[in-house]
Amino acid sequence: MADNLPKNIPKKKPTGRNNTNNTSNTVRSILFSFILICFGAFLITNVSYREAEKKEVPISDVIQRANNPDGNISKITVVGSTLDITLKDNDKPTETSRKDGAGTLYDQGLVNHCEGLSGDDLKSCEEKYPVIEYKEDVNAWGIVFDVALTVLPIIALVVFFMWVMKQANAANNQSMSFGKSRARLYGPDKKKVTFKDVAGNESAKQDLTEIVDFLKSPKKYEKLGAKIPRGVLLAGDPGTGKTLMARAVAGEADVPFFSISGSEFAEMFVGVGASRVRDLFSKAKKNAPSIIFIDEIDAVAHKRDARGGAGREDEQTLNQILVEMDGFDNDSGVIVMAATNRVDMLDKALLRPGRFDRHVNVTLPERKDRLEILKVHFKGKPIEEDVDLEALAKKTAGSSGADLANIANEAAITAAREGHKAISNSDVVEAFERVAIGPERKSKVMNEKERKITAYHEAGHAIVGHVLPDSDPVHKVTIIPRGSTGGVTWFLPPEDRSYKSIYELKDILARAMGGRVAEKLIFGTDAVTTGASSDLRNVAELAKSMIVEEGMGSETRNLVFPSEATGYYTITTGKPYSEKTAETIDGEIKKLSSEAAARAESVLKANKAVLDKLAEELLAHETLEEAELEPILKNTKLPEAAKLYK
């Protein structure tokens, strides 16, 4: 259960040297390997043609000793006009002989003794005269069969060469990109940003109107001595457009634009993140005039101590960062613009003149800025006429840029899945509702006894908040569950404040324990149930706020403590304050919890029967508007006992 809508919805840059050097080398060690592999294939095809030369004899000396029994020749194989001699103690042609001039082997005197035999006969010839064989000439298929059986071999090992020698390359190169910077350049070919695009935050637009004057007339200033910024640091909270700030400056100045996140220098290598701000500020060095932007730029360089260390990867990171912005080279025309919400965790040196010189604080819009902001992102959309955006302006208080884009996308998913034409005033409240607190959960179902002690839970808030006289009005109750709550009750300050007083605090922490106090009147005190468990973690936490950070205790006025993550840290209790000041802020803390509980039980009996009237309402319809609420709460009363003295 809630009881209110939450406030917030290193080395020089690597030079093309040695990336060609490492080119060449591959290129020679290639066609060095193919020499090598080619010579190797000639010696082998070399030897086997010397192994198979034959002796080139005259073709009269063939035919007389194919015609002579004593001859010493079992075979003659004739190939066109060569014929390849075997002799009888060979199993292969060792002799070779072509025949001369025009006309048959026959004509020349070689006769086929052994023609026409058969048997024995044939037998008998074949011992005493060779047998004679005629084949085709030679096939073409065959030579370049031959001739890929020697190459082919020769290409296939110099492709694979190569592979391993690209794969090898590969590794080198990605292990080298190691140190380059990934930031993302957006220039004249992007979609261009300008502040016309920027509603709202009219204080930080005029700031840094300077910056773009700046890069765009930079010797106007220079004739009067003075130095253009280094730096410029926008802190806010998540979600006041930050990142969109840095690109509009980028836009109106027409500068190219390079984009980094802080968490993108840090890598399991130790300088890799040096090397990425070195190559990010060479790149934007050659674009001058340009901008970098660094989001979330806390993540490298938070502040340094002595729990660290020179070989630290952030540290030097962060060193790195700090020549960069004010080393030797102060003319490099480029400005950086870091974007945080924990301005608190950055180191100092990266804060002081000459590094960011600006400092530009976006803040959460203002209703008029709310107002022009949804106008924004409802432009573009089909809207009727009962949609009603400045009191839609007026309820989100508190609430970001992103968290109104986020509404005008809901109302328009909602419009489409209720099947209507354009975005109705009951679709734009259901996002709004659903942005805030979270969706309805009407498959949730709760028995009469849980509905009946949300429904005095709900009231008891409700009663609290109206009766008190620096509490927020009442804008809407709901015994309806939705996102992690069984009900809820809406207060809205009437406009938009920069500070809260005590008073009011103590109101917010008395109608916050509203809830549980209206279940122990009507339940009993051991009937109390776990609906008030949010309500006593925000007691608590606001509560100790009040005391610890603005000095709110009524013994500790004036006093505030450091908290544990910027206070040095005692030896006994492990904490930024001593044992005796932590029970002294525990004290603090209980009295006003305790002081908010009597204050809400003296409200709620005083007005017993309205908190009976309206529970039954809330048990009759579930929702109760502001309008509803006004005739049950007009006749409430403030008893002495809940009174504040000022």
Given for the second form:
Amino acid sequence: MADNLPKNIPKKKPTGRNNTNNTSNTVRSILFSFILICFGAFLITNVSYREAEKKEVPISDVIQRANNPDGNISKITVVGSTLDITLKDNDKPTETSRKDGAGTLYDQGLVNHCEGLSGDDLKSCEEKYPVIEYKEDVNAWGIVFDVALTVLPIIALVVFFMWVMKQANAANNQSMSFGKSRARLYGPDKKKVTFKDVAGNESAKQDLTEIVDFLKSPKKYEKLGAKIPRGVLLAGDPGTGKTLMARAVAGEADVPFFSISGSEFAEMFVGVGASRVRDLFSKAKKNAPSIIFIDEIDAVAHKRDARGGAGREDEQTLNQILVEMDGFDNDSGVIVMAATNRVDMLDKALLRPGRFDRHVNVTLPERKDRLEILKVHFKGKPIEEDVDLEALAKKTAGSSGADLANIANEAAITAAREGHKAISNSDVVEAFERVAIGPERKSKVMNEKERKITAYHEAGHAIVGHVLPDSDPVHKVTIIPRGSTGGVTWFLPPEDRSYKSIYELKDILARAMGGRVAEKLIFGTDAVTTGASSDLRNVAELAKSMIVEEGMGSETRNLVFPSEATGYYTITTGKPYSEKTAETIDGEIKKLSSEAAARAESVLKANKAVLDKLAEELLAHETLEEAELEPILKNTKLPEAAKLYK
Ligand code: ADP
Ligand code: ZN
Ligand code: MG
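Now show me the form predicted together with ligand ADP, since the one above was the form predicted on its own.
Below, the chain from earlier opens the complete complex, with every other chain and molecule after it.
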């Protein structure tokens, strides 16, 4: 059994953390390696040149040869006390010598024989005697250089090693980016999202237009002394487009968008969350006007009493957010947006004036909005003429924008897999069912007995659902396995409703029981199978929420009870009511489910012939659509015992 609200749709993982840190690290490491290599190369050439190619000769020998016309020296370069000697048949010094003893080299007899000569005289002199050139004494530097040459590579190596170790650590615990905000910046280069990309949700867009206008022309508001909102809280179910909406505000206003997710704070060390917040806010202020977006803020800002002891770190992070927001000047030009799907869980301190005092509700789309969203996501995809988006919009009551986007994507994938040139309606239907329940598993072989049990099980759901007056109409029944279920019965909600009556809910409980009850009627008590576990789970969950959240118990009518689901207590704080009350609640839940089973049984007993017929048809055709169901189901009747006392 399944109702047709897509459930358990895999949520997108939060996008990976930002890479600006990583990028700069990579650049640094490349640079580092490059410098190291250069250094090494320099070292090798220089050292070998100095060591290998010059022959040390005694100074007396040099002076003697320099004063001899056949001494074969063309040039002597004197640097401090070092002499570099170039021989006549060479163009580079090949010998070296060192001054020793007191007095200058000149005093010791190294004279420039050609000094003062010019023209041909100079030329003929230079053929015999060496030119003597005194260069500035860089000897002191030479020593430093020598030392540096030996020490620097070692230092470089040590630093390099330390850096490698640090990187290895960072990979383990991310301590590298300590205190740096991992905020993503959606700059102008990123594909800009505007309100056009957000379908439906007109009232939310209207509320946000004002924010956009402020970001575009803050002066207009300042002149009139208007207080600019600082914090805007987007509240709504998961997948309704809150994140999308926040990006659209940035896109419309054309300002930088700094985004971080509350869950990212959760994984930090003590004190890091707070410093990330500081970093984030200072970045945003530097880039004002700008938007800071804290996604899933409930992860750091849940009610203090609901935290159950843990979470000092969260508290620091939260406090830092509050401090930063309080410290804003009116003209800082930074607007903080946050998103949550649990407003009721937020710490009240966040919602005070001057903080997140603007609330924008992002709701699940209504039928016409769903159509718009589908159009947005099918735009740019080739589709056949038979694709009926209106029918899809009708079937998807309760689906979020993310669910619909997912269906559009699945349809394209299905079409590609089937080798279609364009998306056909059958691809769309398959995608919808796939997203709602899971992929069809034609390959899963069921033996005849299993098929028969499944056929009766689904027929049971369909008949109970059809017969009970407040249940939705049956849309389709199939015994082709899909996802983890053996078969599926789809009910079509005729229209969107915000509220459900107790009668409707009780009919939903009964039709969910219909599957197992049919199995029991036909195959006997012993034959009850494991195929109904998800039905029973649904019954248990719905019955519980009817009692503890909606005040629908028979003895506890209009009383509600704090529950874990509503966040009013946690495992650590324990139940805020007595054991006796707990027993009463359990009793009420039991009463609802046994009443549902009894009603289902009376319906199926009264319509045994139809049950057999429908099961038979299912075994023959596997899938029956509305039109094929209609002639079979029209022979059913509502027994007195299944009626509710209204
Ligand atoms: P939330 O932040 O509320 O959980 P997201 O903004 O992350 O939801 O929505 C997820 C995806 O669902 C979006 O990227 C978009 O593709 C789609 N989506 C949701 N709402 C809409 C919408 N109103 N119009 C168009 N696409 C939507
Ligand atoms: Zn079932
Ligand atoms: Mg989101």
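From a predicted model like this one, the values you see are computed outputs, not experimental measurements. Heads up, when I say rigid core I mean the largest set of C-alphas that superpose within 1.5 Å between the two forms. Numbering follows the first chain given and starts at 1.
Participant: Does the C-alpha of Ser81 move 2 Å or more between these two forms once the rigid core is lined up?
Facilitator: Yes, the C-alpha moves 2 Å or more.
Participant: Comparing between these two forms on the rigid core, is the C-alpha shift at Gly200 2 Å or larger?
Facilitator: No, shifts by less than 2 Å.
Participant: When the rigid core is used for the superposition, does Asp369 move between these two forms (threshold: C-alpha shift of 2 Å or more)?
Facilitator: Superposed on the core, Asp369 moves its C-alpha less than 2 Å between these two forms.
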